[in-house]
Amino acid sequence: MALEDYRADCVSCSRCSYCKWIPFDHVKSWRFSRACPSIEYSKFQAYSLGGRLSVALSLMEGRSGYSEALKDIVWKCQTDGACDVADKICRYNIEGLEVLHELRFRLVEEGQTLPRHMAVIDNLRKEHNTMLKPKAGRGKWAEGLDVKDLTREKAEVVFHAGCRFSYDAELHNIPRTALTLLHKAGVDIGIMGKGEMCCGGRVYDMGYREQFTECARNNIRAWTKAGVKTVVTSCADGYHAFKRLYPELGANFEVLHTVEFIDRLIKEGKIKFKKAVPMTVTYHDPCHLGRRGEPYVPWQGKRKKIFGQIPVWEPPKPRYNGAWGVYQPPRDVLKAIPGLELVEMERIREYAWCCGAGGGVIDAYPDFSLWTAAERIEEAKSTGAEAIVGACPWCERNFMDAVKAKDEKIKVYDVIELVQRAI
């Protein structure tokens, strides 16, 4: 596909300013009902996703070129896709998120790229990871731990750390958690230890849509090359690009998040917890797990319009609206913790607030990054919660970065770590 495929998306839009709210249904107070954060960070109607349908078919029809600030305005997004939700409440035929993807596809493949951004993709090409960091650190954070390294072994299960659990050192313990939970419950699982690829997912959000592919294709090749049957992993950015992205590329993994692998075997009474964790907390659902994270659904279809003017897919296109995002598994393994309250804030599960570090935001744009986050922090507080509890770790590094930049006192979990606390 490329951008003038979505020419009629462009045109059809009716300028109606729903990606900016979150579903008016849902919508609690006038504190909280603002979906996307950049217009509301950047403030111009360029920085809304029906603004950026605007520019990107001003581009096309040549009324205005690339420029600096055509740039601010195509990468500082975080690609969260709250506007494609609230969008598809009445539109749901336009591919909003789709055009802001080929929009940034566009501009790389022109060369029309952020400094920034190019260290990402200069060191994911050389060290496959986005984190500016060398290869050989990559595997640092499961040291120690007695678990098979794919890499020379085989396992049914990879666990995929990805690159912010890989070299954010204060979150280690997270993916060491999540690990040792799996394999203590019987899992044959192992990892790619300092073999790990990146996932690819984040520089495909970014718009480079090569490195992606690059990245992804390592990435079955290995697991194929280990007999992985099922891939898991705590990064809802992997999650998405696994279960999403991936099945376009062929894969055929079973792609589980931890919280769901956890919900499952809590469920399946494969982990009890023994200990109580009095804690009133809120969840974060990331974007890439909730509405982005819904499953990749086969489909190659035909245009051809009905009843005169009614452009349809034949046969029918599948619906990404983020109907069927991960939400119930990480509330429900809250819920499954003695003592502990689950309190949730006002933009939730399809509709929730990013927490500002997708799409390239957090290594181009980092003030606008955590500016997002200390928005979700409020939100959070507003609930009374003691802490906000994730299942990313960009989602948590940034909310880490926002609580202390604003000396604020709630605390920042992973879902991993409660659980972790309680049993």
Partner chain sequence: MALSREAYRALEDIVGPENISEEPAILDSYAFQWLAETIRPGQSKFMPRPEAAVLPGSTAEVQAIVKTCNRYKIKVKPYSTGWYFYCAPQTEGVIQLDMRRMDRILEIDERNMFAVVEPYVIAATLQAEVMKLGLNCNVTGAGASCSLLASATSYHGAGPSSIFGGENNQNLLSLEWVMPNGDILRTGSLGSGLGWFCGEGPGPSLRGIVRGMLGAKGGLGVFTKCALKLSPWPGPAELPVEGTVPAYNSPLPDNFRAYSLAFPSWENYFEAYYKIYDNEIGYIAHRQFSMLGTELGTAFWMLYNDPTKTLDDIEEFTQKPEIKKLTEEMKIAFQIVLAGLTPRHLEYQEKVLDEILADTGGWKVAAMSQPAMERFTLLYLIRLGHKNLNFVYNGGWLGTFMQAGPPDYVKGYRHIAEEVTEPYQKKGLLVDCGVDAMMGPVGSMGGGGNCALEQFGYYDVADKESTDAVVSWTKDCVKGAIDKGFVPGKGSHYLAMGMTREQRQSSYASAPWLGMYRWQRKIKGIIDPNDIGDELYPTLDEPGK
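Just the form predicted together with its partner chain so far, so send over the form predicted on its own.
A single chain, with no partners or molecules, comes next.
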């Protein structure tokens, strides 16, 4: 679709400001009542979803043109989807996040890009990753593991580590542990190793649709050739790409996040805990695993109005409101660990506050990215938890950096690390 196809969404916005807050019946305190990091950080209407819909409409109608200020408005957003979810409580007929994506696609197509994003894209084209690293080092995280190489062998399950886990040495233990647990449980699993390619999800959110499509088609071809039926990843960004975006390109694989697979194995008795982990933790819902992790639902239809006023779709259009993301499996895994106490933050599940790393913000606006992470750390601390636990390397890296920058005492873990402690 094109930006112009969403003109009705831009016009329909009533500027109610729902996009700035979590739904009011879920507000527990003023301190943790906001939904959108962008408007909260920038303190100007244009940086809200409603403001960006106005910007998109103005651009379409020729009332404004490109400028550095407009580019800042368009890209100073993690595309975490909290605004879109909250907005659908009030305005079910507006696809705000889709408008933002189309707005970014338009700017990229017309050369209105950010220099720090271009460095990422150039490296993706040359080295197949978004970490500004050479592709030759992609498989080093798995060195020494007895696992199939799917560039030469076949397996029913592929484990996709993703860019951050592949190149962030401080996090290597997480994918190594996840892969080992699945392998020991008898799963016919393998990896692409140094032949693995970026999922493309992050660059899709940054506005680079062509580069995303190239990544997706390469991965789909490689998995098909290797006989893969199930794709497993420990990265929330990868999960969203494989679950929501790849099916539009013809992919037909079962997609599981590691926490879903581990939860299944625990309930089947294939993973058993032997040690207590006496700790109080709080769980952070990654945006791309939670509200943006809903499965793709095929739809073709048209929009019309009843009595010339009320918009409807024929046939009924899927409503992505965040409710069907992955929320319970990570919590069930944590609750199954002996001695572990799980306490919840105020903003959870589809209303969780973002970690700050998404949408290209960590690359282009590092200060904003860290500020967003620090806000979540404050919320985690308010629960009395000793640690904040995640299920995405981008969240964990951003939290670790924020904790270090603020000299905080709270620990940061992945769900898999606590599973490892209990075995």
